[in-house]
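The form predicted alone is given below as one chain in structure tokens.
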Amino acid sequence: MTDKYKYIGPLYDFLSTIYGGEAIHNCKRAMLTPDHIKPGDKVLIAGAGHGKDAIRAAEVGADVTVVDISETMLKKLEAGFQQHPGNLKVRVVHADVLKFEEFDTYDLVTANFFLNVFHKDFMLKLMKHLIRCVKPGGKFVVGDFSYPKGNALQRGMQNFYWYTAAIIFYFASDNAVHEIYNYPELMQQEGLTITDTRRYSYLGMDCYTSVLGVKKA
């Protein structure tokens, strides 16, 4: 398995904080609260990231599974667990998400700052796959860059902000460069009902949005 984050992975937390302050971290943890998960719920997190979302879900009492193809990011995740004072119930799976087939199993599945790594056709394939992992009546969450809105200047600034990050990660880890995805619209097209949306600002812009959709029971 190719680890595209072998070199940039050690800088992931630093770059995330520099680029988005606490807004990115808050967006990733937005829906991992007692409002949406309860002790014993099964939660699947696609992409290890900095691990704070996995820790938050485990702190609430969820039975957490994290799937990532990057060994570098999984090592960072496990290092974060070791620094945590409590015993966290987290299963770490080193695998391609498309080969992870625990369908209709999870009360909540997150794909925070994960789907934007891919071109649209492949991203949609991944989204459909992850939604299949949600049990009927369960929840699917995407936290990511906000779809541009407002006047022409505001939309232009949001696009500039996104493309700057996309280009950096293109050269650093060969991630895809593409338009900002309209996740609420795409989630509704997959049959999900949007029940919660939370926005996070940075540098005076509406930069990040967390969207929760419910799968039909």
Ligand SMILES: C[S@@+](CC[C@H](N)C(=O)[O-])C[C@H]1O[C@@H](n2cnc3c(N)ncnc32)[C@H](O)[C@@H]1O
Given for the second form:
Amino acid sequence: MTDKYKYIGPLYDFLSTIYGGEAIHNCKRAMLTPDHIKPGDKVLIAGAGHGKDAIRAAEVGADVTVVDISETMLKKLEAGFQQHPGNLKVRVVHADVLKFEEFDTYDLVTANFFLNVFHKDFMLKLMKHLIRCVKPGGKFVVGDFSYPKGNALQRGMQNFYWYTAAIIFYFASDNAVHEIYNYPELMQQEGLTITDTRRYSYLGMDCYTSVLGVKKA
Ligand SMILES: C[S@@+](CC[C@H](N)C(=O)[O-])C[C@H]1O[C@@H](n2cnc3c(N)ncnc32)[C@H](O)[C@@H]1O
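Given the form predicted alone above, I would also like to look at the protein as it appears in the form predicted together with this ligand.
Below is the whole assembly, all chains and molecules, this chain first.
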């Protein structure tokens, strides 16, 4: 497996902080609270990166599994767990998410800042696959760039902000460059009912949104 995050991976969360302050990290953790998970719930974090969201889920007492294709990212994630004072545990799976087939298993599955890495057709394939991993009645969460809204200037600024990151990551890790996806709409098209949405601003812009959809029981 080629590790596309070999060089930029160690710096990923640091760069996120420079680019989005705490807003990105808060967006990732938005739905991993006792409102949505309880101790013992099975939580899957897809494309986990350094795993700030995985740590939060484990702090709540969930039974956490992370899947990531990058060894570099998983080393950072494991270091974060080891340094945590709470003796937290996580199951680490080093794999392509599409080869991870634990269907109808998880109370909550998250894809934070993960689906935006891909062109739309492949992204939709991944989204469907991850929703299959959610138990009937379980939850699927996407935290990512907010779909642009407001007047032309506001939408222009949101697009400029997104395309700056997309182009940097195109060169750094071969990520796709595409329009900002409308995750709430796409999740509804996959049969989910949106029950919670949290927005995070940065530099006065509505930059990041966490969306929670519930799968039919
Ligand atoms: C943009 S980073 C986001 C990381 C993390 N979710 C976050 O919010 O900081 C995308 C992550 O997805 C992982 N990834 C990319 N393609 C993958 C695949 N097919 N299966 C599993 N992980 C993948 C990368 O290794 C990387 O850690």
